[in-house]
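As structure tokens, one chain now follows by itself in the form predicted alone.
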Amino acid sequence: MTAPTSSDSGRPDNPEYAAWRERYDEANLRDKPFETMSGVPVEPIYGDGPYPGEYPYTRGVYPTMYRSRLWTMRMFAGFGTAEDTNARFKDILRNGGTGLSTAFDMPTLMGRDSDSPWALGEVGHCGVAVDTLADMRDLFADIDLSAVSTSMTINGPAAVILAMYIAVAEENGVTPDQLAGTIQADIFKEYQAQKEYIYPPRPSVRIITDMIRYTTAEMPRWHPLSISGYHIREAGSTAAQELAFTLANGFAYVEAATAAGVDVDEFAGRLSFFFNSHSDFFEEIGKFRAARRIWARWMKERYGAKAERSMLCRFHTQTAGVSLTAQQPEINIARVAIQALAGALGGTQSLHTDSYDEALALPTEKAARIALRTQQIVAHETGAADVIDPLGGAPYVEWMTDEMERQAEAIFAHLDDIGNGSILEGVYAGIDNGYFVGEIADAAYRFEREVNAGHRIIVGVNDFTDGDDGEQHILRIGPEAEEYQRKRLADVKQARDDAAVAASLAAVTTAAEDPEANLMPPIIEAVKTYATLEEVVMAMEKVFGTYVEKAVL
């Protein structure tokens, strides 16, 4: 018997494949042999089309995928003071991280300064404290913002944080058009799951559309909105709910931006998504594949997108924090590795791997390094990055992809119905009537009952509980971080020009009162005067008010 050669190995010899190979750019491939550990050459793709980079992009958004460029290894970091986090950023970059992802503390997330009574005991605990431009300057000190991609996870005050980032870059000679990265800004999922909102939904969406308009004109490398299913899943949703609610929120933002006069093809190509990679391996892969297919079809058929880039569902993935256990925390390394592999096989564009100790505290430097090394093992040792969509065509994976799509479409139909033909209005209605909160709560309750009944095993929690649960070395944020931050803020306030601050804040309020004005320019000018995060937030609050969630029983 003659041994099969690479050309016999399942590669389809048909016109569609030949056309795809013309788009597969051999010149830009990574410099490595694409072969197994035993030296067997592997083809870029196996099975039938549509192929990667072809509508509806089920098998990948780019023709070469990881053969030309690995996913961005974006590690989440943020704790204590800006100087503390800056040191962690530099450690991540030294150890092979290729992008920065910034976590902010709870007062910053809620639009409050470190000297606010609301901030007492929370400064620097779940992320970095950023009150003024001085903090943002220290956060990115000695980091070339023209050369690094930065992600910032913040929503209610996202416009203020983006303004500070722009101002710091300009101080270092980096213009807005040179900046690459993402600011989350997704406010819908806050009302649905995470609850870190400030203003009511409609004025919040106005702020987001202003950010989209500004970045479309000034920041071509920037993603002004990362539509996030991660927090929806962490709150207890199913995979299908995460998929559907996230994409529905994306459709809603598209409707809002086009209603504000922005052509869909001018901005949709710079929207990005953020998904959770949970423990049900094949369900997660099916979810990722379905997301690409659904987004492409809706953008083309419903929203009239013509540019290919507008139809690409490009997404960041983070492993499931909610799956991590405080019991036997070291076994979280195995959970994270499996979830990371699902993200890679699902075709993510960037990936964050949780640290094994995050169920206990913010990650230690050692734990964060292990998490990064986990990604590097998946990328360089498993072969998962050598073949595009390697599970494509497998009956179970294809069925799961179809099933995720079917369940998502049923949810879209409901939102379309309650929105009278508008997904945007359907999302507003679903927030108002408690639909999203109720669906997530029901899913979380069902899962918890299964765990409590022993029908679903969580290793180390309700079975296989014998193990070393001795005291772990964890990162502790002491009161000195809050004391330092409060003093620093007081010093900034003492040194600034109060008249300039007052005038700049008045300009923000005036812009908020004018629905035709764009809020970003006056916010940028305000932060340059060292107006604080809370002061800028309050300047808009005078016009927009605050949101109080309705009780859902």
The other form holds:
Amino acid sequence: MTAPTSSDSGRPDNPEYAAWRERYDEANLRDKPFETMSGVPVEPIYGDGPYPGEYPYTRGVYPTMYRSRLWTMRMFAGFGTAEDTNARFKDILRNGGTGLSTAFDMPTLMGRDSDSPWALGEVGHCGVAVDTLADMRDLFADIDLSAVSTSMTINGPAAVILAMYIAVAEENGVTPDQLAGTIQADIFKEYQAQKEYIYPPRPSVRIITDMIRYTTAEMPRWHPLSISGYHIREAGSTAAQELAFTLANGFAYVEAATAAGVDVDEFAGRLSFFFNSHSDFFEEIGKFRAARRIWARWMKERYGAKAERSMLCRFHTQTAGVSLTAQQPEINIARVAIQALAGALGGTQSLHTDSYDEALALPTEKAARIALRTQQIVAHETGAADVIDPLGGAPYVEWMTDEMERQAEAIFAHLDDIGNGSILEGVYAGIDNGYFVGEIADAAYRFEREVNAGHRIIVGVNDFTDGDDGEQHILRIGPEAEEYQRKRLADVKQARDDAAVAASLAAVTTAAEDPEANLMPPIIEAVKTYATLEEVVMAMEKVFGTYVEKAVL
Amino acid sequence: MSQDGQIRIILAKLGLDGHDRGIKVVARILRDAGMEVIYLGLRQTTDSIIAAAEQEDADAIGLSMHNASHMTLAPAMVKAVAEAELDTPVIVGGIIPDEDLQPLRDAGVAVVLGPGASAEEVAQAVRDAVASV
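Could you output the structure for the form predicted together with its partner chain, given that the previous block was the form predicted alone?
Up next: the whole complex, starting with the chain shown before.
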């Protein structure tokens, strides 16, 4: 970086700025005055390049960032039965939302049906239960799937859920190429942190590459993978580990997909990321900035991407659920506000703000509304969205960005080493030898010891503890959802053609046995016969086996 | 308890819940407090936990629950312990709302530890539960 030179107007005086300015001036901007509350006009950006929208994108992935469009305020919802969640979805759409984000319940996330013994006490608790195509139909009833973008947070059984979504759309005359949305499908972080895996890593990656191949060919508006550091951080990692493990997982998927014969520029532009925004403000901002720079450089230099879109690290951010305290829960509103501001200053493309009561249960409606209002305050009242990368050029922020990058590169070097020159093999090796879970558990324990020793203050937990009135208003999901869902599943099983189900499941197993076959078409056919989620999962499990984590401390 | 008085505790994740940050931290806290910790890992059943408790002659069973399934699964564990004719106390930690504390105790859970319990409180609660048997 050269020393910034600015004219009196605050506009840098250099050819890079002029080139960026040309792109900026051509873009459509939000219809509002860009000036401070006191009426002082502000420039779109201050300081040096590389400017936003230009490689390596440290200052932002687009030339205009929030001056054209604010981040998407995408709030995650899902509970009870498909009908309950459908009502919530329609409410979101009526209130002007265009994006739906679906949370599934624990049995669904694990590929189990609501009548499984494993599902006892879990149905509809952490999200919506989906057993068959009938539930998926209820979930999206009376919603025009060609007009919304749907995000589905599911990993192990992602292919089956995507197949159900495709099948429901088809019933309504919507073809796969019209569908827009994202399915998380990031299996690596399941072994590393969230632990919602089904099969061992290699067959799981085969399913994901099949989904990438299928969506690349048939669903140009679909994002087949959301590479997620969020859960890694929640499980206890440091910011740098979150950054490094997530991007390494991204490199690993790129290696897997290109090895399966897909050209990097055909799919990399549809990859997106998902990060955590925790409370250490400047560390988080440095992390977000470093993520863009690292991804761009690796995609260009190591993986030979040519298309600009392949190099853009576009990400969703969620505030840190793990930072929320059960003690004095209202003060979580302040934590969320600070974390949301870090996400905005870090240049996120979309944001979910947690509700203050989430340390205890799913959010109540009031708490969820306060959370949304919090990011609306950041967007509309603080001025943070008026200037692109407003902290860029600050010595501490630039140093932190470099430091995050340096720590991440050290981790990539380790993975490259244990993978003998392949990040994909390095990630497999790190899963197998307990590297990821060990590093995360060590970091989590270090943090707890610091809190326990009083070296690190968590307000309301180990200091400033007065004022906890102990009042808790929490959302409870009653047993009715579980009873209803079991009965519904029994009815669907009663009404279906068992021979057709058996034949379609056999076809899934056959495809699983053939590494050249793509699993998506037979899975789509199977769900159309009302084969259940668990039955399809088991049809593959026959070939792929299950993954059991070694219990390491 | 072993002859030297060392407490031997089984820690496990019962059911589908995969949140294991808390239980791993608790395992290290209890080890640091001088106990022998046998961590069974994820996706355990009441049967697998009972089998381990019998085989290891455990002094206590500790469960960590973060999925709002504690009102179903914790009493099921207590019942399984009784059916196996063991007197091993069942200790539950995790995301447990205050209003569930008494019902869980009524169901026979020996100790319930909520968010924010310090390392000393966790270790002492285990010692007390074992001593009360």
